[in-house]
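Okay, so here's just one chain, in structure tokens, the form predicted alone.
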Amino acid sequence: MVKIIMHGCCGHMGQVISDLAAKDAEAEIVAGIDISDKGNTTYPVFTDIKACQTEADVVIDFSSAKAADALLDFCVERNLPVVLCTTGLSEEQLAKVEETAKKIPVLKSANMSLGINTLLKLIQEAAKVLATAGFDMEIVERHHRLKLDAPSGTALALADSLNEAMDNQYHYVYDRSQKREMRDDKEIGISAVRGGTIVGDHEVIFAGPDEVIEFKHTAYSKAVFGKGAVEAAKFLAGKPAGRYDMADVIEG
């Protein structure tokens, strides 16, 4: 039985993961951390991360970027592996994640779903054929109106996957409205849409002469991310220090 501390337990994803863990015979959430205790959990909740001394095997984080630094410090101090699902981290925070991974196991993924992580591999193979043949690459991501960061972490991960396939020769363009000029051959355009209650929709477009090929992933509920987070926690518990991602979980 893997004992989990849920960081961001009172938020929507915290509650989704709590429900999934309650039905998982191999996982148990033993404590939660959140800025306020809304009374919607079956386990103790700590509003001050330093006050949480509950014994556990791993931490799952679905909170906000502003809470990431204190979380990483807490995990290092307690020698706790962490599944880091929060997006929108700054360059300084991303550097801190890499430094932290030298001390404890850190699994960071922009998207926890099995489908997205399979898509990351598929588009690399497509890029090697299509981008090499002169196809333009564009990414369109759509999320609910409450999402704070844009583009999404998943959109950036998709762009990184395309760029890696092309030996990192491309640059990213987030907004074409500020200048009037023709598209560069070595750019990956990323467009963000925010509205309604869209859970998550990512489209990778390969546009060539007289033909277009599209890869699309749609999440219809946040349960797909929660399930991935729980599986990642079970995978990470007991692992040596290092940087992990969902590809490691998929490959076992």
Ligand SMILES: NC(=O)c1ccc[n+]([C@@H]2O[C@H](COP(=O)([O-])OP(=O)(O)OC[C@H]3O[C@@H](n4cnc5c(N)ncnc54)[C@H](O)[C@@H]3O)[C@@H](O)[C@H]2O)c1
Second form
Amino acid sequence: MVKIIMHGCCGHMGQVISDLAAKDAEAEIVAGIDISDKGNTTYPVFTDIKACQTEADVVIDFSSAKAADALLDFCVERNLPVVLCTTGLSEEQLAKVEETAKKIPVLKSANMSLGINTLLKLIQEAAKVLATAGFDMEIVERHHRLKLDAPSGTALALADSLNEAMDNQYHYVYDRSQKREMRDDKEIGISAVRGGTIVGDHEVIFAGPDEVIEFKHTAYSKAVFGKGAVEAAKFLAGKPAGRYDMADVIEG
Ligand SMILES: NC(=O)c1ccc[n+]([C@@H]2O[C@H](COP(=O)([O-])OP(=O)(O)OC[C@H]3O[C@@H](n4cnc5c(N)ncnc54)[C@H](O)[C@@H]3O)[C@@H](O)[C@H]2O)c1
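Got the form predicted alone; could you also share the form predicted together with the ligand?
After this comes the whole thing, all chains and molecules, with the earlier chain placed first.
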């Protein structure tokens, strides 16, 4: 049985993970951490991370970028592996994640779903053929009106995947409103739509002369992210220090 501390336990994803863990014979949430205890859990909740001394095998985090530094310090201090799912981390925080991974196991993924992680690979194959042949690459993402960061962490991961396939020769353009000029060959445009209750849509568009190929992933419920996070927690518990991602979980 893998014992989990759920960081951000009272939020939307925290509740999804709580429901999944309650039905999972191999995983148990032993404690939660959340700055605001909404009374919606069946396990003890700590509103101050420093007060949590509960024994556990791994931490799952779906909270806020503001919480990332204290969380990483807590995990190093307690020697706890961490599945980091919060998006919108700053450059400094991303560097801290890499430093932390030298001391404890850290699995960070902007998107925990099997579908997106498969898409990350498929678009690399497509880019090698299509971008090389002169197709333009654009990403459009859509999310619910409550989402704080834009573009989504997943859109950036998709762009990074495309760029990596093309030897990192591309740059990203988020906002075309400020410049009146045609796109250049080596750009990846990223557009964000926010509205209603859209769980998460991502389109990767390869637009060439007289033909267009589109890859689209639609998340119909947050459970797709939750399932991936619980599987990642089971995978990470007991692993040596290092930087892991969802590809490691999928490949076993
Ligand atoms: N990687 C993925 O697959 C994936 C999927 C969905 C959401 N996310 C990301 O996960 C994060 C949380 O998403 P959500 O929809 O559950 O948000 P949410 O706002 O519903 O929940 C966040 C929870 O974190 C708590 N919190 C905020 N600041 C905190 C702090 N300093 N310390 C402790 N707890 C704190 C809040 O009180 C809240 O209960 C976001 O960054 C979102 O983009 C990632």
